[in-house]
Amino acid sequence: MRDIVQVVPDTAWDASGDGAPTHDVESVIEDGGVLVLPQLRFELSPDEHQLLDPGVADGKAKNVSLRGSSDDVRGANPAHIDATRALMRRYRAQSMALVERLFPHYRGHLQCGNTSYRPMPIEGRVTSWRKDDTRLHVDAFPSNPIHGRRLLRVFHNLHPRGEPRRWRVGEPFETFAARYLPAISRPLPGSPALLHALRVTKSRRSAYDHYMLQLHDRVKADAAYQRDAPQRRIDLAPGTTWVVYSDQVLHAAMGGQFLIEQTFYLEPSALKNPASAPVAVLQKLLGRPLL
């Protein structure tokens, strides 16, 4: 298996100063890599270290969100909505410097999406086996079409003693792809339509979405794959950064607390190669076009 993890030394966030030496590095992601930065701190303030607290979340969702269209806080206990809105916001700030750094190809082009702040430990948590992040996936919305646009994350471990965020990341995608497909039947005539006027989904379900729904709930399901298939572990200090297309990468998140990051929506047919992007791997795949 390959190694998709590069190591770049970057200590700013922004293009100024000499902590910037890394650029037009689209291939590195749109390839399915991991790009980590482990010297990229996002510094707190005083006041925000009192943030590094589960009791920060309200307990009825694992996630503290901020909303991408509203700026409305979610998750949030309301003591600390303020204080954890001020957060997010200021490392969204950062990481759009950062991908617009490190990719200047995506400038104008990327929308963000919801920051999210999650102070809870991984470990314990109680789950369905759909909903477990601790098995392999790509990642895949069953309320929120995206239509094909692409997942760009950028994560941030925070955690105050030292304790990494624990990944695996897996085979590429057009492999896993290839794997499970076979067995997917096509979407059902008319269920994009009932499912939005039932309000299970927020807009159409594309087939795109469709497939990469049926990927997710199938890779997770299958016990022999998440033992047996190609993988490897990489362990995130804290202070560390990381960027990736996490629709792309196949990844689990096996331990680790207080983790923040932002996502970005990207077009496909921005991206600098765009054969790459996952809707053109399935349609490749599949011989027919799912938008």
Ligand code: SIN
Second form
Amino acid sequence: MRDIVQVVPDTAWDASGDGAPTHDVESVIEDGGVLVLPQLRFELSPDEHQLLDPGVADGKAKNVSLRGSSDDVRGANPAHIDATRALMRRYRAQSMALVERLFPHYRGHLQCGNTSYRPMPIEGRVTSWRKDDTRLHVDAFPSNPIHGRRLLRVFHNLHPRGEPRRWRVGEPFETFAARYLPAISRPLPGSPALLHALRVTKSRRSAYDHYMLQLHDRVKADAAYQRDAPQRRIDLAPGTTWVVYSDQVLHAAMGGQFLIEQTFYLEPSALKNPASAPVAVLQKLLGRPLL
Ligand code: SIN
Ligand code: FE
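What does the same protein look like in the form predicted in complex with ligand SIN, given that the last one was the form predicted alone?
Entire complex below, previous chain first.
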């Protein structure tokens, strides 16, 4: 297998000019790689430097976010709503231009998810083990079933004083899934309808979502795995952009502050290699359909 971290020298987001040599790299991320662009800087205007402050958030939410393809800002201190909206809209547009250039096969199939700005330091954040993203995990959401769609995420470290975003990444998805799947029971009959009726979930939780949540929880709860499983550290310096399928790559955020992130959803059928999707891998391991 090639190196999980693939570094490319691009300096431009869209396809204009000489700063955009990389394209057609779908297989890098579909194979579980982290595509790192250390020179792809997201520029802030002089005024926007004021937004590099945890006080930009309202203190209740840990992130400030722009919802889907709307202009709705959540989690911001009222004094900073307009400025954070402008910042996140620009990040969303540049991320879209970037993924359409890097992954032309996905054009017309990418659905825009949330943009999220995270001004809090990772260190010292008090959370439950289930929400603790310093533990290796794949992304899965208790209330938001995604029915097998892929989670493609574009991250950028905005730290103004040199602090890297410090990540760990783990073993390939199939190895990880094969380790935990035998112990996971099937969803209880009737539970998807009940969870939906009780508004615990926003739509019916598919069997796929059930297994992904179980994998997410079991790996986070397994202290021995967290310590001993194959893994490596990656430091992502300020000014670095990186792209990853976060439903596939085991990842943990160990340190850093001031991150911005854009999520895209994609149907597995739109992949270059649909067999690489977590849903396909889980179906193969379990020998039955999950959607
Ligand atoms: C995560 O997706 O688990 C956290 C990523 C980050 O905050 O760096
Ligand atoms: Fe995550």
